[in-house]
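Below, in structure tokens: the form predicted alone, a single chain.
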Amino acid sequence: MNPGGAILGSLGRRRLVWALGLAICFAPTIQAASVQDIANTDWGEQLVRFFSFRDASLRYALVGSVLLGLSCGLLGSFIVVRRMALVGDALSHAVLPGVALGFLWNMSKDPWAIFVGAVVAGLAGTAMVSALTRTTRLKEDTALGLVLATFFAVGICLVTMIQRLPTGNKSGLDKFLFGQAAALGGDDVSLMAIVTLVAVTLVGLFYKELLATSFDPGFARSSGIPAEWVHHGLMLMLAASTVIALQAVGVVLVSAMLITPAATAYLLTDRMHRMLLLASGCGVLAGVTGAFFSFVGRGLPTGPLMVIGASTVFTCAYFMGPRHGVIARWWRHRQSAARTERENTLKALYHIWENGGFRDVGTTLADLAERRKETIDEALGRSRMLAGHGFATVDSNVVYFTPEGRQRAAEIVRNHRLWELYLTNSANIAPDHVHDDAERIEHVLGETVVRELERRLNYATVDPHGKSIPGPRDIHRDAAVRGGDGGVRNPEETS
């Protein structure tokens, strides 16, 4: 049983209960969460209005979505590689009390007051998590769950108190729970632009420090990099980016915009600088997609559509990624299995040819089927597969090597027998226990490794079972010798 998984599962269930409770409590106030609410016309006209950017509210929502995607994708990349995804989730919930306190500061929805209050609350939450992990036996995930629950509960209580004030229903704080991109104004977009610009600048200036502390904190400390200060600075920027995202996607979904674009980029590249660019691009694409479908649709909320857009891009990367995608990995596995099967058939043909004293010019399908312990039809299918790759020819139920097929067969046999000899001599493994391991490794040994094995084994010519090991000269010489009928003759017959 995985305790961490149980904690995360419990945490996910609690978040679901909170979200359902909030949806019930604020149901009358969260209906207008769509950019489309600013213009209630038909679908075609909405499309024209979107690409003409005539509506000021649309421009604010679109620019805000782009800035949100850029900052969240950029900073989320460092969260993903540091394995701190749950930190973003806890931080997004921990800022809610700061949002309420920022409003209470001057009883107005001042973006700067709310921003400062939320950032302070977020930093207080991360500091509490750090204190709990340092002073108690609790692990970080447990401390994050405690802080998330406590701060979010305090935030709900404060928001509820504000809603009961005489002007509370007009405060608009409920929009921070589920997001409303249509409510973005000029001040909100200006604040988002400043935070995004600062985040991009700091990442550019301290990229090496962030890179070192993300992948090897010990090396960073030994190199004189103040790893703790870098970490706290990242948390500060993460808190700021989380706050500017609340107005668009809300407390409940902001962690998805931090993690999903970065997770998508993580599947597409192994280089950090490329990951930053891809994550930012995926975040921007998700933001624009959410704004587009929210505007041209009817009653579709912008924030959830952004998250759905980001999840759709992630799904595409998960299945169709060029390296780590499911389809690509399946295709590589299939190709590897097919290549292994071809090479095993070539090896079987070589063994038959070797047992015959290298004098037969071909191998019958019956002999191949007996060697492979399969039917004649299966042997014929494998022989035709070899013929399709230029390794053999099939004529009247007789299989003949081509020069390329003979060379590859000798290479596979050489790899197998060299590895058996290496395990026997260097690892002191009994000769009757090395065959299965050699069966697997023979297909992946490269020429460089083979040359090193030959050198370490003093260019041995016999394996532990007394069978000859084809050498490089034998392989290339035998591959060049063909019979007039398409088979491969014994090199001794040509000398």
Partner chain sequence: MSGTENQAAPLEIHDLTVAYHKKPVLWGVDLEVPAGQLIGIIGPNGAGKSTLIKACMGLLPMQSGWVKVFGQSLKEVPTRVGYVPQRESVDWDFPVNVMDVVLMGRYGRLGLFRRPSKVDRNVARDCLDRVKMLPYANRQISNLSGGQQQRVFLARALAQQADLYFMDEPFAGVDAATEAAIVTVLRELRNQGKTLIVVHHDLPTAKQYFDSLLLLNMNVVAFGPTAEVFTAEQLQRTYGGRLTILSEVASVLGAGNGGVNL
Given for the second form:
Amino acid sequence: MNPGGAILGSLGRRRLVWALGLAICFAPTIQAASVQDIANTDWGEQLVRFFSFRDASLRYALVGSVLLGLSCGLLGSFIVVRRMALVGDALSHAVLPGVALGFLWNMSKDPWAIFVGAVVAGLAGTAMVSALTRTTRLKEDTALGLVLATFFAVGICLVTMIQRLPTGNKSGLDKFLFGQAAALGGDDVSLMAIVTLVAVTLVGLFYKELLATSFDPGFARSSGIPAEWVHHGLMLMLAASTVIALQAVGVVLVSAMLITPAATAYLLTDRMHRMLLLASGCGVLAGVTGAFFSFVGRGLPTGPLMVIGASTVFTCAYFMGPRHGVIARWWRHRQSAARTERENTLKALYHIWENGGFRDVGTTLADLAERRKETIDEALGRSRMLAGHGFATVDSNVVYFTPEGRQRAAEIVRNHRLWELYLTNSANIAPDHVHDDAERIEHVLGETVVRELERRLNYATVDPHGKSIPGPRDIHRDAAVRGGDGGVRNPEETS
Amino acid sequence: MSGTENQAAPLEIHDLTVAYHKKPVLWGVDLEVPAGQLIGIIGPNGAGKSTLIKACMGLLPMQSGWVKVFGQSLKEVPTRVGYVPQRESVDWDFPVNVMDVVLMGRYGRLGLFRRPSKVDRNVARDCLDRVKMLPYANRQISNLSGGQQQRVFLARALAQQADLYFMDEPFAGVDAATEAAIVTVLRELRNQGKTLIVVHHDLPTAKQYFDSLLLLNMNVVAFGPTAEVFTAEQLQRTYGGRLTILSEVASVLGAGNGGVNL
Amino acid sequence: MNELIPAFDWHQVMVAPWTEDLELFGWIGLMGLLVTASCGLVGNYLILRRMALMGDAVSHSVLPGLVIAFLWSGSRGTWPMFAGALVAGVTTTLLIDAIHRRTRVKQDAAIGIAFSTLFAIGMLLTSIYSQQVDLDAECVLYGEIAFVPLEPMVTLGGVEIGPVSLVRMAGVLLVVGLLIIAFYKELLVASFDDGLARAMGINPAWVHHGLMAILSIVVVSAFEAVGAILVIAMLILPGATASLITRRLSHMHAIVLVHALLSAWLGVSLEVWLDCSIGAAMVVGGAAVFAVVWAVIAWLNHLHTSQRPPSPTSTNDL
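Would you mind generating the form predicted in complex with the partner chain now that we have the form predicted alone?
And the full complex, kicking off with our chain again.
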């Protein structure tokens, strides 16, 4: 595994098959020096070196990336749920002129001067966005893009001017653009620690206010929570945590460290406090992986690596998230489709039985196929599926209900007919219009709703089409008295 | 609460004017609401019904006039006022469960730095029970139906334990069972001496539900007991010709103040 | 400070670029004009359709398309570049849709995730294959508009027309202009009212994808000149300035062209004076134009409101 592989992997998972093929073609043909370096790396040794805290600069890089992941994930969660993700983007680009001015303050990379300059510039940027949307008819997206690019351009002007100066040439300001975790110093890390500590404390103290204003700002204000102040405080902390992340991630990509870990957590949980924890976790994971690969890759920019790390985690959550992941959704959809299919087969069997189509105690596959308008093979497949769930047994070409199957079938038919009756009686829908709706609803009606329907319909026994609605006694009698009735067949007895 | 505070009207509005982008939406509203009534606000679309509520709650800037709640400004008595915003105003995918939302009703009373206590949780649970949503306390809010969401909002307002309630279209898009349940809760509150001001859009039920009606169309057309106000003539004045004149003038004013037009 | 901001020499800054140094700055100014004009024309539609941040996303995410296209073809030719940009543009839209349609992540976060991922991949490929790609971090950020006059000239029938990238940009502007003229009505309707467009038999989805394709092409052609992030400014600033002044689309297009001219001119002067990145200087010039327009309009508004005759309450008696 090498970083090149990781990138390709990330692309491929996003179904960019073309890109995967393309890049695979390249990997062997191009022997870039840095790629070879990476390929020749002794991974175990590098891992030990990176995480052993022996080397001062590595220690700073590791601690720094943990801190930035923590603070970005924490604050990013709030901007994701407030739908302000792109405000984070604008903010992070807008800090650049502040970085340059902070450098000009005493012509050195004094972390504090740069921090103050950048925070002020970031806040000026967000203030300008709201001034633009308030005083002109420009929409928020336009204002965001405008401020983002304008501030960034001013920043680039200043940075290029500084680099022209004799002292500015080796200023290392270019590190602020794409990030270099290895360039972190002790001062930088202590600044990061302070900001992270403040962020964690403030979120802890004002969690209630942050939650209420994020969910429903109008209600929060009406109950006396100073929503504007919470907003301004959040923006200030956001600017501060963006700025401390700058040196490691870079101006261009720092917004991704705010958005991606938080969005990952958003896919994994339904509670805000868990989202905060998970987002910080994902942020730390992405930060450390990025710093590590940047260290191994010798001079590869850290920012892109951290972002790719974060995106990889997001991709995993996107596909494999337990509740909101694409695979989980697809699986649930499939499960419910399969269940619907089973229940429809059961219903068909019930209808055959009801119409006296059961010979002795079961029905032939041919009858079932006829009823469902299918081939015999399909009917066999469906019956086997029922058998797999214990609802039926299949013997040569005859299908038998098990007691459970009979019970379930009666329930489905009851649901269907109850719903038809309910729609005709209570919603005044013509009897010939209710079937399709009932076809869908019969599979999802829960027991409590069924009880309620029965009560409202005065325990009616006949549906709008004149067919009898199976009552609780019809359903449970068969299950209780095994094989007592023509419709039910105990498997043992048949053999 | 005793003495002078209780004698002051729950809500008094004087010469209230609200404008969006310099286009007036409410003009010179004067209103004094008596205590212990269930009051409906009705009027055509764009008449400023929600605007009136939001302006009373201090959520919109006023161009002129003032609003007093129990004789004081809202900032002095925030805990005496409860609010049910429109259901569409929030993101129902937000990562909170039903209990979290209802607990938010307690935040105003808690003040800074304090966490909801066991007492608050019990209050929230009672409120959920009153709207028959207690079994759903641990559900994520996106898994609720529209009617259930509305009941959660109502429970949150109940948890505020206020004396004056503003409700913005609580009956919009809910099923009949929820509508009946909400009406029951509103009447209970009224019988406890609370004042409720409810934006409503359905005329036939308005007559049934409310003690008093406020007919609104950019300003107060009529306000009084339902039996007196709910007349063909008044409704005609609310929904009829006046609308066109006022909105024409408003759009002229809006255009005049709205900056450069080429 | 004196080192940082050189003395302002009127002749050198305002006159010389267009007289003695025309050979050098003429091409640069013209290139700036072409870039800003084509970006601005497309940007008008982005602003109208509230898709300004799609411009942000696409301008970041063409980078991996560009790098892979260069690696694939081994050259910096026009066609591989366009192909890479188109694929990258389409990928961005698909990714954003895949994230926000299939999960509960909202569109703004989806945009942020998609473009930052693609841009990060692009940056990483750039650093790994820096020898092969001939693109470096500087170019990605600042663009290479300063090198336009040094490029090989395109000759047509023995006559030198201009540097390669300038001719390409001119071609793109021509195509954008022709498309806008040809589909003016359709674009207008589809941008204002999806329902009406559908009723008139215009498929809004096609308009959207067509616009995204044009956006990718324009962005990638401008990319080399001004870099990934400054492109956003070129897309939004002219249109934003225009929409402060007028609400009519045809007037907006005209104002965009004027704005492009002003920002190219101001940009060159600013660069000559301050010796900074030309691309960034052009954006700063354009932003200055925007700021002036904003201030003037605010002032006019102020004059207007201070002598407002009718008060709302007095008209209440009607």
